[in-house]
Structure formats: structure tokens, C-alpha cells
Amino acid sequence: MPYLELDGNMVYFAGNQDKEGIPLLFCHGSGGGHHHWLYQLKAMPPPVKPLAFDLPGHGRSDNTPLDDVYMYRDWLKLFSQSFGLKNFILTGHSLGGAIAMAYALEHPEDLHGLILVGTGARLRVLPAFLEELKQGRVPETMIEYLYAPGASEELVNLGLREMKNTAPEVYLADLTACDNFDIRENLSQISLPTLIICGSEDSLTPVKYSQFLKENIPQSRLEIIEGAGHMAMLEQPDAVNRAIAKFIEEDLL
């Protein structure tokens, strides 16, 4: 299995490890893992080199989850350095999008472009969810916010199973990081070509969040994926992949 040792802990990653090509790094959202990007890992054509990883304390990675976006950003800096990534495209979903924006503000020299999926400049969390997590329970009603009404029953059931198998402390750390995140005043400082993707039926980070990003990030374009919810890359992978490929071809190559 592909692991990278980082400060004495093992980090799991998946994807194309060739030295040639433009690295395209995928960062998952709260309670997630690299597997949320499997459709993208399989579909990205050369010269792109797609890679996805599990954040600390998630999936197959060691260590414990962090409760601050900027701590995740600093961890990601160490990971990218250790992996030898330079001039790479950073993609983030939800919490991963927050991490990606924080990274772009702090380390723009590392990046070739930015892709933001189902995220926002501010990511407030329902207090009831945080309270239940503090009591050691994962609120299964979160699943209602993740998928569009038309999502397949199989996909929703897989998401629910994953949620039940994820420790409450992982969600608590991640959602605490989200709840404290707010860079609305800093968006105009993101100087990279940026693709913003949002499902038309996303009720967790609705389209207005992505429209706000588009209005405030200077070099950005917005792609709305019709019929998709918060997990657009799983619900409508072909449409998401086309949007990414078009952005890379037209804005980054």
C-alpha cells in the first residue's frame, strides 16, 4: 500500500506516482477519505498526475484529526514538501476546500491552480450537530444534507454506512474546524486561476456560497453541476470530471 511517513506517522495516498506531469492533489472533506475522489483519480488524462490522500486520523492515515483549518493547512504544507510536489493544482471539497483556500493564501508560490468543490468562504455548522458529536454520537441526519434528492439509494446507503463507521471525534474535530472558518474578507487575495464547482441541489454549501466565491476570487470560473448535491464528485462524476478537464485545458495549460 502507498504510504508516506510524515513526522513519525503514516499518511495513506492513492493515485499516479509518476514524476512526469502536473500534480493534481485532491483533499477530501469532513469525515471523508481519498476514496471520495476515486472517479477523478481514474479519469484525469495526461499531462495531469492525480493524487489523493487521507488527512491525519482519517481513513488509513495515522495520527489524530485536527480541529483547525490552519493546522490542516500547515500539515498539508509538510505533506506536499515531503512528497516533493511543486507547481501543483490543489483541489478541495467542503472542509478540503477551506484547507485549499487557506493554503492558496499562505503558499501561492506552490500552486499552479485551485479547484474548489462544494465549499464556501464561511462554513458554519448546525449547533445541534456539534452538540450531538460532543455527546459521542454521530448525527445520522447529516446524511440528508449530503446528497441530492435524486441520488441513487445505493450511493446514499454507502454514505450512511461510512458515516456510522467513522468515529464521532473525527467529525467533531472536522466540523469544529469548519465552524470556526471564515475568510470572506480575504478572498480577493487569492491570485490563482480557480475553478469553483457546486451541485445545483447542494443544501449544505448551497450555490449562493459558490457564487460568493466567484464574485470575490479574481481569476475564477463557476461550474454548477445540475442535479448534484454536496457530494457532486460522487453523484455526477462525469460532469465534474469534464469541468475539471476543461478548466485545466483552457486556464492552466
Ligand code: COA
Given for the second form:
Amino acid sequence: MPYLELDGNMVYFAGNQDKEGIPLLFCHGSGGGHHHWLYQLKAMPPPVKPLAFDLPGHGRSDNTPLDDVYMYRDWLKLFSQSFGLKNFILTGHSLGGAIAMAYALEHPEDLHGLILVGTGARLRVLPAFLEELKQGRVPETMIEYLYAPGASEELVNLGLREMKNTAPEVYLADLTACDNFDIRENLSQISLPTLIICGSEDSLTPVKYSQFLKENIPQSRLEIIEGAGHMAMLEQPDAVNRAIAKFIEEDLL
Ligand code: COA
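Same protein, the form predicted in complex with the ligand this time rather than the form predicted on its own?
The complete assembly is shown below, putting the previous chain first.
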């Protein structure tokens, strides 16, 4: 099993560990895990080597989740250093996108490029979600916001099962981190080639959040995935993979 020991805690990761190639590191969102990038891990061809991990307290990683984007950023710095990653492309979804932007602002010298999927410069959370979590329950209505109306029943059922198997404490920590995040004033300092991806039907981080990122991050391009919701990389993996491959080929190689 591929685990890395970090400060005495085990971190699970999956993907390509070849020495050669450009590392493409994927960071999942609230309550998620490396499996949210299943189709990207399978499909990214050399010279790119895709890698995904479980944040602390998520999936197969031990330890507890963090409730602050900047603490996750510092954890990610430790992870990338311990893994020996240099000049890598960092991809983040939702909360993972916030962590990726915070990382790009603090450690741009580590990165070759940035990919932001279904995220925003400010990630306020519906107070009803936080209230229910504080009472120890995962708000299952969240599922209605995660996928586009046309998403397959199988995918939605898998998402619901995952949600039921995730402790409310994990969502509470992650969504608290989202709720306190706001870097709208700092976006122009992101100095890396950046691809922004958003599903046209995303109702958790609507397209206007991605348009704002596009308008304020200097070297950025925006790809809207028609018909996809917040989980675009699972809902329409081929379209997301095409957008990533095109960005790497045209802006990074
Ligand atoms: N990028 C750009 N602009 C943003 C932004 C972002 N990431 N987040 C908020 N804004 C803007 C809004 O467009 C709005 O501008 P407007 O008044 O010109 O339309 C303004 O900031 C206020 O934003 P709003 O989201 O309406 O804040 P609010 O405090 O009134 O509402 C919520 C809070 C939670 C109701 C709302 O953000 C929401 O519905 N969120 C989506 C659901 C959710 O929980 N998402 C989880 C994210 S991980």
C-alpha cells in the first residue's frame, strides 16, 4: 500500500511514482479523497505523472482533519517536500482549490502551473449545512448541490454512500475552512499559468466564481464543462481530461 509517513502520521497516496516526468498533484475537496481523481489518475499520459493523496483525517490517511485552509497549505508543503516534489503542477477541487491557491501565493517557486476545479476566491458555506454538522449530522441535502441534474444515478448513489460513510467532524472541519476563506484581494499575485475549470451547472461554486478567478488571475484560462455540476472531474472525466491535457501542452510544455 502506498503510504508516506509524515510527522509520525500515515498519508495515503495513489498514482505514478516514476522518477522522470512532470508531477501533477491532485488535492480533493471537502469530505473527499484521492478517488475523486480516479479518471485523471488513469488517463494523464507521459511526460505527466499524476499523483493524488488523502488529506489528513480523510480516506485512508490517519490523523485528524484541519479547519483552516492555511494549515492545510502548510501540511501540503510538508507533504510535497517529503515526497521530493519539485516544479509540479498543483490541481485542487473546491476546498482543494483554495488550498492550491494559498500554496501558489506562498510557494510559487515549487510550482510549474495551477489547475483550479470547481472552486472560488471566497467559499462561504450555507449556514444550514454548518448548523446541522455542529449537531453531529451530515446534511444529506448537500448531495443535491454536488451533481448536475443529468448526472448518472450510479454516480449520485456512490456520492451519497460516501457522504454517509464520512464523519460529520470531517465535513465540519473542511467546511469551516471553506467558510473562512477569502483571497479576492490577492488573486492578482498568483503568478503561475493557471487553468480554471467549472461545470456549467455547478451550484456550490457557481460559474461566476470561476469567471472572477479568470478576470483576476493574470495568466489564466477558463474552461466551462457544459452540463457538469460541482463534481465535474467525476461527471465528465473526458472533457476535464481534455482541458487539462490542452493546458499542459499549450501553456506548460
Ligand atoms: N468569487 C467572486 N465573487 C464572490 C465569491 C467568489 N468566490 N463569493 C461571493 N462573491 C460575491 C457574490 O457574487 C456577491 O456579489 P453580488 O452581491 O454582486 O452578487 C457577494 O460576493 C456576496 O456573496 P454571497 O455568496 O451572496 O454571500 P452571502 O454571504 O450573501 O451568501 C451563501 C452566503 C452561503 C448563502 C452563498 O455564498 C451560497 O449560496 N453559497 C453556495 C453554497 C455553498 O455552501 N457552497 C459551499 C462552497 S465550498
